[in-house]
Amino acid sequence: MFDFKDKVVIVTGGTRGIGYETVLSFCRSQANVILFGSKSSSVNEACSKLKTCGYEVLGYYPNLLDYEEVKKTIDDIYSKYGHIDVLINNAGVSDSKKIEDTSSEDFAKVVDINLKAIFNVIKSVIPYMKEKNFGVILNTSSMVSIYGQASGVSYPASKFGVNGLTKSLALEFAPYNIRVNAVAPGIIKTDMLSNVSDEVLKPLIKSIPLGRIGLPSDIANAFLFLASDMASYITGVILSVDGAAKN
């Protein structure tokens, strides 16, 4: 349905879950996909898995909190392709500890990975997008950035920051034909849910008006749409993909 032939797409946090499904979806749409992961072993495993599906994908594992390392990686990608069209910032961590049990270091770690890392990658990519007067930047937010959550303040706080960054950069980059949006997933069937009992899951599913937990492909499809020309007049949007779930 979507055609990204000759487009260069970078996906951070692309080795599993939503990120991996997003990488796979863009590969199927004929994009040149580059995935980022947190370590060499997970990156190599993901690239090998994609190769068995018939897709050649480049993999990198820069420290996203190190701006110079990120910039060097982005520079290498640009040198190889001559353009970078789509950036999907999906890398992130969650947390569910109550504030009394959360140290300042815990809080800083979540905010750094979920927000500072996005800043570093966008800052590295944006000169190349401005040069071509074109680009799409998509960030992974969360439903809890809108509704909050009863435990784990660092996670919704960091994702609320992602929303603010998204809306502000949409305004800053609009004159350069660069669109910036975010997708706010609801409850998605990823590895994090694999150890959750049916006793816990059933009430969660019952609370979702559409009557099911979301799939990684639901989020990947949202990224595909927002990155496509079909969304050429959409920027500064936080798109909820949550089955109409409310906290």
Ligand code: NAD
Contents of the next structure:
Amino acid sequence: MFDFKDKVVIVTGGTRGIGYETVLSFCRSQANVILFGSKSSSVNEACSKLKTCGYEVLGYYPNLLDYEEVKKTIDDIYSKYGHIDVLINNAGVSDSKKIEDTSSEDFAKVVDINLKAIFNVIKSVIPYMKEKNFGVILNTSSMVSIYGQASGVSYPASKFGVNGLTKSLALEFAPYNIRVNAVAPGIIKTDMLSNVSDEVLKPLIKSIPLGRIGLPSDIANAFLFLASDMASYITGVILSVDGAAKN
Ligand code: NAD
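May I ask for the structure of the form predicted together with the ligand now, the form predicted alone having been displayed?
Following is the full complex, with the preceding chain placed first.
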């Protein structure tokens, strides 16, 4: 349905869950996809899996918290392809500890990967997008960035930050034809839910008005749409993809 032929698409946290499904969806839409992961083994595993599906995907594992390392990786991708069209910032960690149980180091860790990493990748990519007067940047937020989260402080704080960064950069880069949006997933069936007990999860799923848990493909489809020319007049938006869940 979507055609990304000749487009270069980077997906962070592309080795599993929403990120992997997003990589697969863009491959099916003929993009040149580059995935980032946190370590060589998971990156190699994901790339091999994609190869068995017939897709050649380049993988990197820069430390997303190290701006110089990220910049070197982005420079390398640009020198290979000569353009970077779409960046999907998907890597993230969750946390549901109450503030009394959260150390300031715990807080910083979650904010670093969910927010500072996005800053580092965008800062590295933006000069190349500006040069071409074209680009799409998609960030991964969460429904907790809209409603908050009763237990947990660092995760919602980081995702509210993602929304602020998205809306501000959309304004800053609109004159360069670079669109910046975010997708705010609801409850999606991935490894991120593995530490949530069935006891907690079941009633949550039951309360979702659309009557089912979200799938990684629900989020990948939103990324495809927002990255496509069909969304060429959409920027600065936080798109909820949550079956109308309210937490
Ligand atoms: P997941 O745990 O399966 O995937 C997370 C990805 O982030 C993995 O590929 C992991 O390698 C990567 N990552 C984590 N820490 C990293 C680090 N330090 N450096 C580099 N990469 C790192 O979970 P998911 O559900 O696929 O999550 C993807 C995104 O969706 C996250 O940003 C998450 O906050 C968001 N999200 C998920 C849900 C959900 O219910 N699953 C809901 C709302 C938002």
